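Just the one chain here, laid out as structure tokens, in the form predicted on its own.
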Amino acid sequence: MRRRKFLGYAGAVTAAGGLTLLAGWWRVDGPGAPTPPGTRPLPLTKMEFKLTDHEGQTVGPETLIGKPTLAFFGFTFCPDVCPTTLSDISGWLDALGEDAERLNVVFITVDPERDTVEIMEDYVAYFHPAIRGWTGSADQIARAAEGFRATYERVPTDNGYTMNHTASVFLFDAAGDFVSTIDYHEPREFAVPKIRRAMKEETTEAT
């Protein structure tokens, strides 16, 4: 229920929000994004860190070892991009029906200062249960970004600030290697092979 009127609310403010999505795309994949280091990024057997999951619960890449993981790096106080893709992420496990359960799906901020524990906890209850939310120390996000080759960056505002950040998708096999990227708003119908080719993988590595 929380998730159905949060996801009615978000149509309804994007259908009046063209302005606030140009805005979106102009910090996170436009002209004025961050620009991209341009390498690949590391197995999850090589990175190193240590974050809080939504239950309070330490986290770090080896949690991620032995299925498929589909990871997104965000923040709460996100007015578009963020909602946008994990409605997206949300709408590709509904796709995969009880195959959801075999990946590991993180989101991680990129603003540590707001995105306490509690808060990511109140925000990922509005999309799939699958998704878990991961917060921690601005160092140990930092070295998570730095595996992930994810970029972010405060950027002051009239109210405060907001945070540019890379807006893909990284998806990984259950070996954590590195498999390939799905972009902000890549239709479904090519998101989820890609999913379901890292599935395969792991099932071949099975056999």
Given for the second form:
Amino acid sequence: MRRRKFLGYAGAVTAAGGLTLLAGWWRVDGPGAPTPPGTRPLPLTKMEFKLTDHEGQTVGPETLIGKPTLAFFGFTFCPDVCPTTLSDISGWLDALGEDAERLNVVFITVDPERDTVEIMEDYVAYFHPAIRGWTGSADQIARAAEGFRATYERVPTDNGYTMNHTASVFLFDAAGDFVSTIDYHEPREFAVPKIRRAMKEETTEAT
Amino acid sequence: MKQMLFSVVAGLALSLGTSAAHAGSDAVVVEDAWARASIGTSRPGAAYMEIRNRGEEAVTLTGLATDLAEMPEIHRTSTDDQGVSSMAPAGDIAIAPEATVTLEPGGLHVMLMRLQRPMMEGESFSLTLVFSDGGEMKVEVPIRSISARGPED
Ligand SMILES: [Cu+2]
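Given the form predicted on its own above, what does the protein look like in the form predicted together with the partner chain?
Time for the whole complex; same chain goes first.
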């Protein structure tokens, strides 16, 4: 796997001279754009954090190895983006039908102060049953976000506080390698094929 | 039938007659309003709609009122090129003649802060839009499920 990747890079370097224009497009406007250099999430195997899922079980990045994974950050007090993302994901999972069982789907809170295990349990129940809710200490949430290269920030409001946060959905293959993100506002017809692609890498891996 | 037609015409005449002062906002039509159900009252709710200005003058939406929430406000969610979403009060919303402002998930939304009661799926609430010319418009907003994505699926 690692060797194949290395050859891939070597090939890309050789071709780079002739393909500068194309590569530029790819990075600036094309499908390469959502993942700027240096912001690529670590492989799950390189992440280290310990959280609790909405059923009270201890979980971490290792929990996600073996199946392709969809993960995203949010918080249950979020009125707009988070329920919309969870509904979108529920729609993609419905579109995948039984194949949805071959995926891990995790919603990690960036607001552990309010999002206790009980609150997460209550909240995820309104969406597709495959969606797991993860919470934990502020410190462990910070470590998780760092691994995913996700950011979040507490912002005071007249009514308490809200959270700014990375709203993209992260896709990993079954080996835990980052595949791509599905960005907020990305047309729905792109999302399901991206998930299928991550699942296909699982089958390639297995053979 | 004739009688019904008569009362419609009368109603129209009445509204034209009394509201010469707010000709601008009288030309506003709201369509496809919907809101998401809430879990209890501790979290803010959100509502969406299309606000269409059919008139020939610009109108400005300056405020909201409802007995459902103590602090109803128009907010704008924006997502930067790093994929980070944030939300802030949108301030006054100017609607040009013949233009439509769309409140939809991930963009402008009615943020319902300090809910006075839970928002229950299948129910509705009334929301008053207040315009800079003094005109007001009452909209009945149906409440859909928490996982709803639009005015209808
Ligand atoms: Cu808001």
